[in-house]
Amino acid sequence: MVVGMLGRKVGMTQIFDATGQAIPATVIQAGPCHVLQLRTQAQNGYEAVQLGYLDKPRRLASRAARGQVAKLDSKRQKRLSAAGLQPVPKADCEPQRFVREFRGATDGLTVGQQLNVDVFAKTASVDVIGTSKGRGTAGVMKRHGFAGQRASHGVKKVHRHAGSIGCNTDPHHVFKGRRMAGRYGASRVTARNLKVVGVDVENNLLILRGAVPGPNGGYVIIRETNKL
């Protein structure tokens, strides 16, 4: 079976081992999810579960969401019936806020189980996918840490600029990939080989070793990590 949870990153704390010594940890509220679909290699040329995290109010989906995960009559669903094709199966919940898939073997999943945080409860490692903090346009010495022009005599109000980017007469050009200042953040970043501290299967809480990226709030992809 794939193991794999979407959740949200609750924050950041501290919690003491055996021996007194002070662990960082981070919090991650995962699950419960549905499981809204099963990719088939038949069907669809491989293999994963589609899996979806919170909620989201009925009022506020389009159509297309709540034919996600429930059967609604629709022309076409009358004439793909009169056909004879049966309907693809639905996991008859709420729509979803968050949907993504895990690839990988389906082997005991059904449309419309739900999953919670024991999954992990025999893992020892994990692989935590988040959106980063968005930090808008920064410089150099912000975004890639320069050092910064001297602040001697000679150098005028360029004291943060990254300075030359060029070369010489040949080649004639910037090169590809140049450090220079930008958007920082709010980018898809993955924390690998998080060491899992504990599970709080009552509350849906995972606890892990170390840093997630992204603000407290954010969603986050939690699967078992390949790195040995």
The other form holds:
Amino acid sequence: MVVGMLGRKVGMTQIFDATGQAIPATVIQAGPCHVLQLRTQAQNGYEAVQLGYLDKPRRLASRAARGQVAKLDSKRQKRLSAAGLQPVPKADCEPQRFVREFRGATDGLTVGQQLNVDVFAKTASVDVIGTSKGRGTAGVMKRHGFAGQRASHGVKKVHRHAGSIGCNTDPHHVFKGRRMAGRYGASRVTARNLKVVGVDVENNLLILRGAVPGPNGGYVIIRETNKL
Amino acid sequence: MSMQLLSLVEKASLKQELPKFTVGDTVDVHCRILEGDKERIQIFNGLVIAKAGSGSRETFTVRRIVQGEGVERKFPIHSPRIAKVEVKRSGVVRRAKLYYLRDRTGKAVRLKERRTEGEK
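Instead of the form predicted on its own shown above, give the structure for the form predicted in complex with the partner chain, please.
So here's everything in the complex, that chain up top.
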């Protein structure tokens, strides 16, 4: 079965382990997630499960999103089945804010099922995918970790600049891929192999060791790590 | 919402009974030190010059003079490695952070002692 979940970053804190060591911990509100759809080999050419997290008001959801989770006994559905069409399984929940697919075997999962954070109860470590904090236009020191230039010894007004960006007459242009200043952050980042410190099923909280990309309240995708 | 959820997680790491002391107190901090599989208690004596943070991240700073050199150590209040904090003397202070003591030496470091309830 796929071990994955959607959630939101709550924030960081520290907790003490049995030996008294302080552990830097990220708290994630993971789930409950609805199973919205199952992708099958026969129909889609691959196996995957589509999960949704956090209810969205119906007035904000698109017609398609409302239809995806609609009840089976809706008027439209009745008309379709009267016409002899096989009803597609529906999740029968509110439209979801955050919807993502997880690839993998879908045995033991049914559409409409609710997944809780206890899917991670036996997991040692996870990967967390989030959108990193946007930094706007950033210089080369922040964006690429360049060393900048000296504070003194004749350096004037270019302390945070890059050095040379290429040669002269030959090749007569700057090579493609030259690292320069520009937009930085607000991109998809995966934090890999984060240890699971604790699981709080009652409050749907997942406690991980280490940091997770993105701001507090940002949406994250959590899945069992494939890096060992 | 998020702060409430964080405090839920921190709750397990908090001490039931916090040692009672304030900024300006001279304290003995009993630290548990692990040597191999043996445990012993080491005492760090000094003046509490600051408290910072909240929840399980709350810390306090203790300053003392060792061989003429100022030494500051920061302890997490809720750490299980802090066995006990004993108040030796308590001084009268008018601010939350006593960083001004860092610039002073000798007699100038003294704080006026706070009268205990019994003596009043």
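Every value quoted in this text rests on a predicted model; they were computed, and no experiment measured them. Numbering follows the first chain given and starts at 1. Rigid core: the largest C-alpha set superposing within 1.5 Å between the two forms.
Taking 2 Å as the criterion, Glu202 does not count as shifted between the two forms: its C-alpha moves by less than this amount when the rigid core is aligned.
Once the rigid core is overlaid between the two forms, Ala138 does not reach a Cα shift of 2 Å, moving by less than that.
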